[in-house]
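As structure tokens, one chain now follows by itself in the form predicted alone.
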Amino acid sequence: MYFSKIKIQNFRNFENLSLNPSPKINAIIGMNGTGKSSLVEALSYLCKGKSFRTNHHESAIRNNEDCFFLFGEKEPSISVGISRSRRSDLIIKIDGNSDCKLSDLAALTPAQIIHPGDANILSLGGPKSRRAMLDWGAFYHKKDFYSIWQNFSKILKQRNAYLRKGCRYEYLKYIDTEFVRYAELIKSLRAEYLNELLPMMTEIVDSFLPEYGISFEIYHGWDKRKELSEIMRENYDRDKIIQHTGYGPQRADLKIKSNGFLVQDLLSRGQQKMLITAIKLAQGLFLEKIFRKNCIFIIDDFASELDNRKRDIFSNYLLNIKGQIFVTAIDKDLVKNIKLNDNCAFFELKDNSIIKESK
């Protein structure tokens, strides 16, 4: 499945955009402050219903404007449409129908999103972002992952209530026994996937970084030596002063190690935004091995933090991926590695529009 057509009003700084991408690659040209960063964001609202910049979508609205809509006519005929105002929601609808949830719209759309801003995953974005990642392959691969999680985010959102309130244990015995029966549900279904990916985001993973033997392992968010019972009993007096519950699989982590050390203490900026764009390919093309399903690749600044030899490795990946991409670059020339042929359409953005377009 992939975009035959994308609509943008309204959204940064274009008031309208449209263009006709080809099912394969995309290249997205343009100096800095053309709005190559926008029109990347803008996709990733129409895969992810959400941006990788911000968390306030009101901010993406353009300046003087009520609203953004944006539009994507994916083959074989399934239209999506997004779209904020700054006095309600986000509005998500597919095919016509406005009743969708996010989880709707990242079923239909599988995409792994490749920017700057993951060189800070490791050192700065925090167990959060680590976790993220292994939940985005759990909720493809898993089938019950993303109800189990419904089903435990409620649970965990109970408990923190009640040690507001300052309950006696005794009110949350019921509700740690189900909070326990998630949680356990949850490691299982990460660790599986894990398990699973490891093979092949090993194999990438040295491609890119073959000096350093990188390890992974999850945290699962309590002492592995001991019940998860045991620990939120222990803990309650704990939990009840900081008023929220501090062991369980929401404060898990993808701990990544060379030679036993973590890697965001060994790795450079640009060693650790190869990691993470190493992780993500392996992700993508793990899905469409297992489940024939074509992930969406869109990279923003294609060139950002990699060397001449970091630049083949990752065309070579990016040549083999069956999906559609989208990857923007300040020049043409940083992108001649992926072989822009007949498959392929080129874009240069010049002041938030399209001057030039070519297939």
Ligand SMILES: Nc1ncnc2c1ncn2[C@@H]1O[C@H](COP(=O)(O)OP(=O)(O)OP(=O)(O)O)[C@@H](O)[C@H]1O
Second form
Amino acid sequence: MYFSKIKIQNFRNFENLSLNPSPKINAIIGMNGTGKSSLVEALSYLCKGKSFRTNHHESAIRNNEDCFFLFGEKEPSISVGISRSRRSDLIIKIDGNSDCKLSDLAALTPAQIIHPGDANILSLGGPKSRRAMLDWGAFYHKKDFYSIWQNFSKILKQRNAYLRKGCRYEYLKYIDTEFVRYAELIKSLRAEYLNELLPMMTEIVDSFLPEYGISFEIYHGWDKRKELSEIMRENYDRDKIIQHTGYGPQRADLKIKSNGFLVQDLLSRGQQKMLITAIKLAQGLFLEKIFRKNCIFIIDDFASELDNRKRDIFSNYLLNIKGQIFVTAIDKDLVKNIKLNDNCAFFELKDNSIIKESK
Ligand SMILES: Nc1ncnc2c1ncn2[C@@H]1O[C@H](COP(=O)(O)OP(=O)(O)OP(=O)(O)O)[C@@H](O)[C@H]1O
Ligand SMILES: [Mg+2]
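After the form predicted alone, can we look at the form predicted together with the ligand?
Up next: the whole complex, starting with the chain shown before.
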């Protein structure tokens, strides 16, 4: 599945923009401030219902306008519409049906977004962003993952509400039985996904960072030598004081190490960006290979933090991807390897519009 048409209205610096992308590679070129990130941010909304650079949907509405509107036509024949006004929530429409959730959108279009902010995921992002990377894959890997996660989240919410009320532990026993049941399910689905992804991920990571022997391990959110039910009981008083649940899959983390050290304490910023790029590439390619489901790759500022050699490695991977790719750069020369490909479409941005288009 790929986007054959994209329309953008009153989004960031664009009043009206439409493009008919190539099913394969699309390079978006323009000077600073011409709207490259905004264009791929619009794509991020069409694939995931959210931005990769802000949680404030409102900031994406064009100055002095009331509402942004995004439309994507996907082959074979599905349409997606996203709108957000200053007064209401995000509205997601799939094939005209406006009753859609973020998960419907995500199920329709797996997308991996690689952007300059990735350089901070390991050092500043904390467990939440690493957990999100892992769960992105677990979501597509096993159909049940999402509903199990939803059920778990409801129970966690209930448990935290009881904690805030200061209830006695007896009242929580039933909740904790369910909590542990779903926690164990999430643990095994995450572990299964990482296990299957590992050979491909290790190969790709090693091609970017051969000298580091990087390893991956999941911290599932509690001490693996102990039963979770026991941990929940033992920590009840502590949980009551902090008013939330301190252990469980909501605290999981993907521990990435080299030589026994966490990579965030070892690798340079550029190397951390490379590592995240490699992980995201591997996750998308794994989906493509195992499930024959094409992932859309959106790469903002292709050259960011990568030296010439790493750009070549990255380009080679991109050229072998079956799904659709959108890549931005300030200069055509930065994507010279990609440019040579027959299936590459070019869009040059200036003055808030596309001034040159070639296929
Ligand atoms: N809500 C908004 N309304 C109007 N313009 C906006 C809005 N939000 C951002 N902009 C402007 O949109 C322009 C494009 O920004 P964008 O980040 O997309 O540029 P870019 O091409 O990615 O630049 P760079 O090469 O520096 O990354 C900027 O001038 C920015 O100030
Ligand atoms: Mg940008």
